[in-house]
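The chain that follows stands alone, in the form predicted alone, written as structure tokens.
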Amino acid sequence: MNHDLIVIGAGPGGYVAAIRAAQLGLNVGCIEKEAALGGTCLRIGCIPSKALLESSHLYHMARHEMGAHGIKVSGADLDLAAMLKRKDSVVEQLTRGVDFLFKKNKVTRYRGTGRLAGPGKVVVDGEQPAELTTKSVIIATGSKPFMIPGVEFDGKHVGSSTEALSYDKVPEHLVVIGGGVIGLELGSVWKRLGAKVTVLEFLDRIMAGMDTELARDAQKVFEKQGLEFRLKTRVTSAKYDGKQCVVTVEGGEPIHCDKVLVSVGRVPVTDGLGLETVGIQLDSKKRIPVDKHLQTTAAGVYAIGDCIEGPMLAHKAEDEGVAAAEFIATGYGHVNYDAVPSVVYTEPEVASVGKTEDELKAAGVDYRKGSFPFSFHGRAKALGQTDGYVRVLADKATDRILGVHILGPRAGDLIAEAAAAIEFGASAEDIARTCHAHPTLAEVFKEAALAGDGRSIHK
């Protein structure tokens, strides 16, 4: 089969480049392993993990909130079956929604790995073996989980976080390795089931790469929900001793509970790739190098997401796709890296876009900082959720926004006003001069803008 471009991995950078690069007019064929499309984000990663969030907060809600605001809950009982049920049911729609994207846009799917075989060759080896020729490449091989020595995993007791998607009852005690994005996420999911979480973190804090400030005061938040923390913990070893699990750390006591979460970041998958045939070497992190259009150093091959450098983040794979696909079609195509946002989706939430204040300090730029609480605001009073600010960080000299910080009811879908602002080049007299609606949480934006100055109304 002779294709204009094959897309390697069907997760969120491969389909929707795939996507795009077919609606552009070209001849696109897409190789995955998988039965189901969508990647590691749809099928075990961003998509369920949200969808047992949510569940989890209504249980929450139901059973520990909705007293305050006159409702009177009782036998909210657990049924989660039925809510493990319904996350997959999830999953399946969106997959199904992406093959039928494929169709609806003519690209062809071929099920197996894929594999570079010399200069506008590749292979398909698995269910469907086939021998293709292409004038382009894009690789989207994605990544998976690092695994530490010493820790002994065995898929149901000691595992990552598809296995956490999964448990078949609440653990009494779940330890999570690692205090970043996954392990919060999940951690909050079993400790608002029941379960008794602890998080043990290498570093001197959580969510690293993320504004220290942030970090700490969303650990403050965590806390006080009843996740434990201990911090610039090593893990030496975690299995299952045939009755419980055994997590021993350098320096202190072994801890006993029955599940245990690896979480401790993720690893580009680029072996077997076959990227000698076209001259292609790895990074020092098995990454593979890319210039300003995600070209590699091979003439015709491009790679995005989480095998190239940069936060391993579905949008931030979306864009590259697009990007690649178009640059390919037309020459042109480009990421703005400054305004890629992150998001941490437990309650509250914590989201942050452009540069952190550390950064900022370190490279020496001069500038101001706005902070506006959520507890201050009338919108997030009638919700309950008073957790939190919103912090803005704009250059001394020209007002341009640089960063935004928050933590707070809904922080996930704010963070997307600030991200739009700094792709713009907006100042933060622009927020402050733009008439948002009352009452609504992204007022704080506002009022955080304003705050910079010294104009905060409500504060």
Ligand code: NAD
Given for the second form:
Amino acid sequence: MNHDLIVIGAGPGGYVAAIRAAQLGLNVGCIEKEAALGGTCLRIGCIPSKALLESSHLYHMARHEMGAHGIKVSGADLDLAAMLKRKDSVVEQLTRGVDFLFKKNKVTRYRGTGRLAGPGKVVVDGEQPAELTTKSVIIATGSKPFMIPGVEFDGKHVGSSTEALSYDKVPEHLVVIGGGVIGLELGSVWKRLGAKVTVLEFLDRIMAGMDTELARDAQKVFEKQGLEFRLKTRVTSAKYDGKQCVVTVEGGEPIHCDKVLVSVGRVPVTDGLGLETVGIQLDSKKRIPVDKHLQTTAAGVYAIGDCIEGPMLAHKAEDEGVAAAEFIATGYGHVNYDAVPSVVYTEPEVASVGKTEDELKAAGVDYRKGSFPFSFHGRAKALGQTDGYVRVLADKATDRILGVHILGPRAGDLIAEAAAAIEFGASAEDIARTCHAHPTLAEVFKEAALAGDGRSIHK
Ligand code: NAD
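Mind giving me the form predicted together with ligand NAD, seeing as the form predicted alone was just shown?
All chains and molecules follow, beginning with the one already shown.
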């Protein structure tokens, strides 16, 4: 045997699984086709988009918001090339960091495309081909952008989030197809940098899957910032005609613009993996079916992250990577899917964990709702970021927290306390009785927990 475990894919799911398994004493190999480790998240997803979100926010603040703080800024000009270079350097530091962690944990890295070649056999195709034997395999091949038929990607004018992370100039008019996470995050980046941004969404709401009221309130805030939304609008085609991009929509006039960002979801990467050599069959959405231990139908073969069922989130993949590695090494390992937060990194951020109101209503659960606005809070006022609220949904009989939904400054950081509360089975009263430092944004969570019982102090 070359290895106890081979991980295919070095994204947040795969590289974390490899490190955790190595910590537990396994001899681990990890196959990655890209030169840089870290997967979509580190190279062309979460990390570069956050670097741009921060930079574009600072630019916007310098031009439009600092005056309110009594700071006069003149000559605040955009140096887009420098902004993109900084983003690339953040990415490089992190992807190199994964290299370092692999070396530190003695994970053997293989450069190439991995595939199964029968039980216990894995082949690496590419410049450094190899045939390996292993006791276990974790498939962590991630996902790629979904393409709508009729939309002609040319990588320059009509493209995915990958291209939208590196436009070499600010588009005059950016049309975003899909009002989901990617469209809102990157749409808001280019809006802040000066583009006109129009979001075309097929459904009658943005951020499908998140709490309906939260999504509606978030949309109002984004509209105030100048993002344009056209809901119930199905895009049928998009292409560059040599002069401009033309986007056609069902039952409406074509829209002309200079860039199109297609963000209509992602699909699992499960082709060419040799799954048939061990008898694994994909489900109808081309995902790899797994049991609660992340085991596939083939003995010793596990799958995690975007290529299996569930939300396509880096932290969900990471937790599955740890759970799969621990299960392989120790026979134990689990993920609590009720406590997986989701965050949309707009400005302000939107964050949720647990059940939405829609889900509780559909399940006939008797719940109570406590809400507290940031506009009543001293620290939010001091920050000058008062849009939004924290909303706590708790079981009416037991007071157990079932869901927390936040629209507001640093919602993505604040949701961690709510995820911990759900993980520990906390009641709203537990949060209400926990001393929160003053003045911090976290107090808004405490006030929302109190509000469910009509006891919030500052409202
Ligand atoms: P999404 O699934 O979040 O949203 C896609 C939207 O496109 C949907 O609302 C859908 O109704 C709409 N749509 C589909 N076809 C359309 C058409 N023809 N015309 C108009 N609208 C259409 O997809 P995404 O934003 O591309 O993100 C992909 C995945 O990446 C998601 O699973 C997301 O969770 C993940 N992601 C997460 C984060 C984060 O957690 N912050 C960030 C980026 C991506």
